[in-house]
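Just one chain follows, in the form predicted on its own, and it is written as structure tokens.
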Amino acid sequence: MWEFESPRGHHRKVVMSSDKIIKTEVLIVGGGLVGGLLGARLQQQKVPFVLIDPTSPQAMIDAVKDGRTTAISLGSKRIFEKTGIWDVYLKDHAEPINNIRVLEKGSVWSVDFDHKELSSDPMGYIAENMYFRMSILDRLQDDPHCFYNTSLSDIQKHDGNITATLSNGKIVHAKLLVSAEGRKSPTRALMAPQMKTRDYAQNALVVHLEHEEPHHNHAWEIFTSKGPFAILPLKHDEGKKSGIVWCKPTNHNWEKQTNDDLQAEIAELFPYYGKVKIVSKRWHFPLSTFELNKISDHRQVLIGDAAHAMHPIAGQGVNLGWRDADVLATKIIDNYKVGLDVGSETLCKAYERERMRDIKPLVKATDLITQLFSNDSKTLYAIRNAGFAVVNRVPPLKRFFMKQAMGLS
């Protein structure tokens, strides 16, 4: 086992079976962010699971590796509260986004979002990534059948069941195999589906930055001819901390600017804060997306990034991932509850139809979104900007569209 500080000072144990044999009801292979809250709502239900991991929990919550942050929508806070581990670190390290502006780098049109037009509730929240890693952590620490530095030797699938031999001896035998291990998915191989891919020819990078005025909780997206600058609230006391994610085409070498260049470059293009100076380690990743034929096959389903990719330029990717792992743990829930199969066909199949309806259209519409406005023809500036003019004055369609980055529709 692994420690760290629990604010709960409880876990709850799920007993299943003898030392080298175990046979559950789910093997989730990937136990980050979206495996690791499937683990903690099945847990929650006392539904019994494996999960394993190839990454130490140190690691996992080690911000010097991965200090990216993610924006969690409200319908994503919504899951975890109900799973009971938004208030274990969440609550004190997400910082509310109450408004988000949208504009074109040169334009005078932008489009405003108020969280005050749709509810009380924030439009979402900012965390680093260590914070979402530590809740699940938090929840699946005592838990036996939970396996960290473990990967899978070799899996079989049969009518009845799958068989999982591990790096650590065990044996698994599991009614379902659930996907979870990101964009590179080694067991995705196992359903072999057909996948279309989109290289965008951009790097990301992210950092933290301080800055002399305070943020107020508000969130901008700035396009650029080059790729999106997206700059997003952090928690500090006094409220002068954000993160940037800032796409550019893979040429840029992010590496050989210091930080006194990057530091003027970002307050030349984002003046409103007043100076910044960087606050962390510099990250940086390729850009691509994908979608695929399916997400389900015999005894097997696929969540998160191994099930679909894309752009952040919307900030979607992992709340969609959530999505999967919120109505995945639902059926397999409802079916272990009532004695029905949790690997059948008929709930691998329903749960594909499900997602289906959510993934494609929102991997599609993000992937036009990078395409209309990483260009610098005239023609499309035009309509982006008549576009911005639109959805600001019509207040259905901006309703629309907050209620799909809220995660509410």
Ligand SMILES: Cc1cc2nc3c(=O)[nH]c(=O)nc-3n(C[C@H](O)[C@H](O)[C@H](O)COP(=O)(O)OP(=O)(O)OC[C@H]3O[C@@H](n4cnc5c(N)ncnc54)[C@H](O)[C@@H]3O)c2cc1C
Given for the second form:
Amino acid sequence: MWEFESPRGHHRKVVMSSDKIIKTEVLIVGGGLVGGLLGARLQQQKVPFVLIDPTSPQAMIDAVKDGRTTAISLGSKRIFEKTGIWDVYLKDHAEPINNIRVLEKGSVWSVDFDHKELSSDPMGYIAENMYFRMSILDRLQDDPHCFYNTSLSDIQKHDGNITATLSNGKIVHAKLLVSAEGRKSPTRALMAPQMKTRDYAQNALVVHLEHEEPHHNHAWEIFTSKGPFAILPLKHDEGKKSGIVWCKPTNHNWEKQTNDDLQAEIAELFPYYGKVKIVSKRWHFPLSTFELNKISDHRQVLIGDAAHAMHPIAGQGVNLGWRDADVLATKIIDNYKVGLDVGSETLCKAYERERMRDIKPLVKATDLITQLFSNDSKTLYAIRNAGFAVVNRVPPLKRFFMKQAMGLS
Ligand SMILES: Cc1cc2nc3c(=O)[nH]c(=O)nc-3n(C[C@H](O)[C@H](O)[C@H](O)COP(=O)(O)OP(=O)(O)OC[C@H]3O[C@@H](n4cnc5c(N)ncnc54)[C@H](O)[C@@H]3O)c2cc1C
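Given the form predicted on its own above, what does the protein look like in the form predicted in complex with this ligand?
Now the full complex is given, and it begins with the chain already shown.
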């Protein structure tokens, strides 16, 4: 048994399974934003699973470790709702996005995406990653088959199952291995996929700001020749707090800039909210993308950043991962309920086929947009301006982009 303070401040005692050998249906390796959501979906439908993650629950919800905010699409919000975990924390801590304005520094063109053009629902929501993790942990932390502070010591694939030895000494026999350990997934190597990668030679700075004027639930993306700057509305009594994701080339030395320097640069680039003040620690993330030729193999599938990774320019990475988790959960639940093998080749291939139709175009489009908008070529500048003008004047095209952003396509 181990004990920790729950996200709600209650002292929790977690009963761990006393069996040394556990026979289960699914082994999820990695209980982050995507693996955790898959666990919550399976638990809700009473499908036996084991989830392991080397991180402690306390470290997972430590806002100081990951201050990122996530733009969750309307489609992803519906997945959280049907899993029964939206109301736990996100309902109170996620701020609606009603309008997205995209513009280029120095250009007269901008595109406004207003939720009213499609429906009365917001286009999506923004919340600090901590609240997504708290919602997932609230569901999983009492499950005796979710092992935190635990890693994989060995894994073997056999014809009819997989066998895993865990660092806590337990041996797990499962029908399906789900790799959900993020970009550097060690178990992905078992599948030996071909990987196409691109390093954008950019770093993202993430900070939280308070500002003089309210954000009115607007999200902004400003393209500069050095990289994009996004300012995203956060929950605050007066609507005066936002999260920033600011990408610059890796040779830019963020460390050299004091908060005063950064505030002055933000006020110049983004003069719309009055005086701004940095109210958080600063976090940095190197930016790259990759695409795989396969995301399934014998008794194994990849989900989330283990399966694909992209630039945060369009705020789509984890939304794509949540769709992986949702599609996979539905297939596992359907097979389990009628007594079919949840690790069969049929299931793994069907998952791969369905997800590749979503993953491939999105990874490619995000890569194209990143290159198109992080470049100071005069020709590309003209193409971008023409693009803004076309999107503004062709309502079906505008609605197409809005549906993509809202995860409704
Ligand atoms: C600056 C920035 C901003 C972003 N903003 C957005 C956004 O607004 N919207 C959006 O959709 N996406 C966004 N993303 C992308 C998003 O953060 C990722 O897609 C998301 O974190 C992927 O979740 P994951 O669960 O697949 O992987 P991770 O979040 O990396 O989680 C992996 C989990 O696996 C565990 N793990 C690691 N190694 C092992 C191991 N060996 N064994 C077992 N477990 C292991 C880890 O402890 C962790 O819990 C952003 C990314 C960046 C860099």
